[in-house]
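This document opens with one chain alone, in structure tokens, the form predicted alone.
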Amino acid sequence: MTTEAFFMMSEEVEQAVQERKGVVALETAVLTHGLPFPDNLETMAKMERAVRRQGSVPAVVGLHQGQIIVGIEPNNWEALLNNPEKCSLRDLGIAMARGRNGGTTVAATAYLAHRAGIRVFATGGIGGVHRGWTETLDVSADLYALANVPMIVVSSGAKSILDLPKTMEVLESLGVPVVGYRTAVLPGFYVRETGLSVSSSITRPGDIIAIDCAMRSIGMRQALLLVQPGPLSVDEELVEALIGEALAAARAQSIVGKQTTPFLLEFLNQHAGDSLKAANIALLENNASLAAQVAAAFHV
């Protein structure tokens, strides 16, 4: 078991990444900030299966009592929900200092990942710009860390939340591909098809790898994007009338910064029913299943 004064890896996750082993990082912030509870428990052990029914090793990162851990045991998931931290890259050294637990980003779990020589991470849809975003600026931290961070992130496209075409438009100017799996169409978290058209696409999982080995043969840095469309795709009419309505209520209540995201995921989830929550869980689960394909694929 590898321990540093901040961070720590799992021995399971250690002796796999030492033994070449399908390895898949795996966000926490879906546990902390994404799903209410005891929805996230449960998906992030759907996840955790998915990994494994497919030969890889899971590994959870997020951070408890301010020491990063990449590999969280599932005993200690709920431990997180303590009073946590939404930690994207700018929040690791506040929360590691003042001993926090926090659900890393899709930034940060790509960062902290890397930096612990795992390089498949899977998501349910990544950050990128905001609505409204010639007003507040508002871009995430996931699109300049995936300029930054050589791994492969697989998700279900961007966020439903966000404003896709220009975060399309941001991730081809930060040279970031984004490949289809089984599609050549940019997927929309909840919405099956958003009409974008991705750099590329493939059919099988381990021909991304490739990819991938080409950009890391000429020292590029970029993450490779890897798409696929949720199992359950909800009507787009429904998901855009319940955006502006969650878009709405977070202007009248002043919801800025990183507080933004959990708020409108909360807000849909709340107004929704339950379409919006299972298209979620079943896309993070298939997700989780396609890395780990993707992982095992390093190594075959």
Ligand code: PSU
Given for the second form:
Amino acid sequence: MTTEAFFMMSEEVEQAVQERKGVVALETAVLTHGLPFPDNLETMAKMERAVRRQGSVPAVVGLHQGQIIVGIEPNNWEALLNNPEKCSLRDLGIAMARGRNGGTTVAATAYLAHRAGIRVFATGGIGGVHRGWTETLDVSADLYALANVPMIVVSSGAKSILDLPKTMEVLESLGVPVVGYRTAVLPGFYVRETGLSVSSSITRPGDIIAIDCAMRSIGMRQALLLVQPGPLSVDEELVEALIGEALAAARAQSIVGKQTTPFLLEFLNQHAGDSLKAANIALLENNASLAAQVAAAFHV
Ligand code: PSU
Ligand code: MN
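Output the structure of the form predicted together with the named molecule; the preceding block shows the form predicted alone.
Next comes the full complex, this chain leading.
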């Protein structure tokens, strides 16, 4: 097997990168392990349309039968749902060699998108330091990946299933700036404001470019996180209560390692009803739209 057999870019994405058009990478762990069927497929379609509406090209990244694809076409998304592996960085090589289908996490997607020459990536929430980290030492590979991938990552912060103050501390230790889009505080995914301060804020999407260029001009390889709250608000007390129940259920069922995040997300999706799911989908779409505006602003 040749190297090329493992890595494929769609014609549209390859051409857009070469012609320096705006390109936005989209992850697929949210498709395979983040949202229930068929909301997952519909949400990917909404994100893709949001990117195109802003004049940029979407690049859905994932693993199909062992091949990394940057720019998976909508009619091939469903194929990824056939017994998919959740692929963070350590899982990629193994899943590729075994011919698996896989959804790529923030860590894996950012890494692969960078290799494809893409500079902007949109997601819902990044992984981070898990609650109870002193016992489990569970810190998402996303954080370490973000320390090494020069990419603008647009998200609504990190989910409040995590320990957000500790997540911010680790991002600081790793040299990853967190910039608020029209906000001075970190959003916590469903939660619009966490009370934690961001490093700086901007008011126009293109304002992030100067920060990115400054970092790259001195050879910095850290990602640049751009965060904005989701457009829909939810009952925060209900969310916090559910997270408590989800964490207790995870402990009771001895859920550890890479299963933890999907387990907690599925618990919330099952028990929270439609308002939480609607908020989740709306923020994914909103982040795709902002990322597309940033990507388009790179080349004007
Ligand atoms: N946060 C969400 N939805 C998700 C994830 C995070 O709101 O689907 C996924 C992302 O792909 C993220 C991954 O990169 O979970 C983090 O998993 P872990 O904590 O195992 O590193
Ligand atoms: Mn983990």
